[in-house]
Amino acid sequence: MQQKKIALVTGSSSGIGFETSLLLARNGFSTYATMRNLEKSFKIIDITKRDNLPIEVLRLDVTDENSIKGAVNNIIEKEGQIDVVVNNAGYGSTGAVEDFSIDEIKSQFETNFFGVIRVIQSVLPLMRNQKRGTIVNISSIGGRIPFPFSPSYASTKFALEGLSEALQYEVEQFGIKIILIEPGIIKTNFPDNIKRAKKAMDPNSPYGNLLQRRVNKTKNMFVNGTPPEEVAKVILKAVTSQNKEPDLRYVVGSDAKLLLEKRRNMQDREFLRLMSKNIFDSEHMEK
């Protein structure tokens, strides 16, 4: 008899978290789809009822330690175990370094980075006792290669990469696996939720022209992005690998793979020129 598997996914109201929750449930996982705002749960609840999926929606705000503990304890009381955690909750931001206030940067770290740490710390005692578990951290190609005018977002993802690498050494002895998912441009509502630094909204900003080019270019890139279902498939494959250890990193999207290849084969100045040309549609930085 196949052992029951329990999954917890954060940020499940849309995009990658939404598709991952559905795919895990359709592949035998009893899935707890969590989100900060339960008013956004109607879509996943409707599909759960229609398809009779093993999904339960819970409120979980990764910036609130009590909210996390409440959700995790709820799952433990019902199931007695948690086998997979997918840390997906997060948001993007845009602006120049000079535009961001320290409070704006701190706020992004609270969600994208410290939120992940809070969730990990809440489930590790259980996973250590189980002597098994998989923690999946949704990073980004932006955690390896920062895009222009994303200093705050990229910093959170670079930090998440370092955290995950360090963590794997600590928890391997307990049978716990750490996985990083590094998507490229994904076709979701992510760009609609990107927060712009307040100072970046100043029409007289010295960065305004380049920033607007970046915003326009990015919107077009998201239209042709990789479907979030493809990210969910990679996550499922990673957490269900049977006969081999999962990799630490999984890059998702042809754009992300191509960008990494170019970065490996170019000098710093050469790569800067390439990114500037493609993001800003301008030759002025190649001189």
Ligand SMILES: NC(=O)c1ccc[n+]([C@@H]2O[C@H](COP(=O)([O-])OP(=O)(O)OC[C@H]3O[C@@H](n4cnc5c(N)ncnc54)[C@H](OP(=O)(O)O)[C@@H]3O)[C@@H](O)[C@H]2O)c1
The other form holds:
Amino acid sequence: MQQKKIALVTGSSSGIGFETSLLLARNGFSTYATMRNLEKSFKIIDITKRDNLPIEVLRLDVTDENSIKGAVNNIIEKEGQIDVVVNNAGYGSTGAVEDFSIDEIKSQFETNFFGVIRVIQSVLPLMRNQKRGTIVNISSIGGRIPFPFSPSYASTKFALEGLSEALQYEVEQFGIKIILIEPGIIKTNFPDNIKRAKKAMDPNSPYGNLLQRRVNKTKNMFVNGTPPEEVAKVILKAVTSQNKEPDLRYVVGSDAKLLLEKRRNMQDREFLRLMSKNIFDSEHMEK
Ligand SMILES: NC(=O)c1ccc[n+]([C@@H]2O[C@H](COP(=O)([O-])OP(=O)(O)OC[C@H]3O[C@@H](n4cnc5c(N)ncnc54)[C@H](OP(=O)(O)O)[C@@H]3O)[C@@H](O)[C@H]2O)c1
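Which structure goes with the form predicted in complex with this ligand, now that we have seen the form predicted on its own?
Below is the entire complex, every chain and molecule, led by the chain shown above.
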């Protein structure tokens, strides 16, 4: 008989977390779809009831240590095991380095980076005892190649990349796998939740013109983004690759794959020029 598998997903109220919770549940994982605001749970609860899925919704805010411990302990008491954790909660930001206050950057790290560490630290003792477990960290192509005017966001995802790779060395001995997912532009609520640095709203900002061009350009990109279901499928494939060892990194979306390929085949400055040309339009580059 196949053993029961338990999954925990953070940020399941929308987008990638929502689709991943549903797909894991549809594929036999008893899934704890966690979110910071339970008022946003009605949609996943409706689908869970309609399709009779093994999903339970729990409150978990990745910036709140107690809420993480509460959710993890709740799962351990009920199930005695956690097999897969998907660290998905996160948000984007825009502005120039000069625009961001240190507090704005710290707050983004609280969610996108320290939030992941908190969850990892709370599940590792159990996973070590089990001698198995898979931790999936949702990074971004922005964690390999920063987009212009996303210095804070890119830094959180670069940090997550470093943490994840370093962590894999430590926990391999306990049978624990770390997986990084690097999506390109995905059609979710992400653009609506992007926080603009307060100083970047100043109409006299010396960066205003370029930033606005970047914002306009990326808005259009999100309209044609990869559906979040595609990211969920890659996560499912990665966590169920039974005989074959999962890769450390999975890039999702043709945009992300193309960017990485270009980066690999170009000198840094050459790549930066190409990126600027695409994001700001050519006139900026020719100066
Ligand atoms: N969309 C993209 O183009 C893209 C590309 C690469 C990587 N990613 C990454 O994918 C992940 C999911 O983003 P998405 O695209 O699905 O965007 P989304 O639709 O905005 O979903 C973000 C999720 O994170 C949750 N969240 C934010 N802060 C939280 C906190 N403190 N505690 C718990 N949950 C929190 C949100 O909850 P609320 O509903 O309460 O706000 C929401 O459920 C993020 O890590 C993002 O960086 C996205």
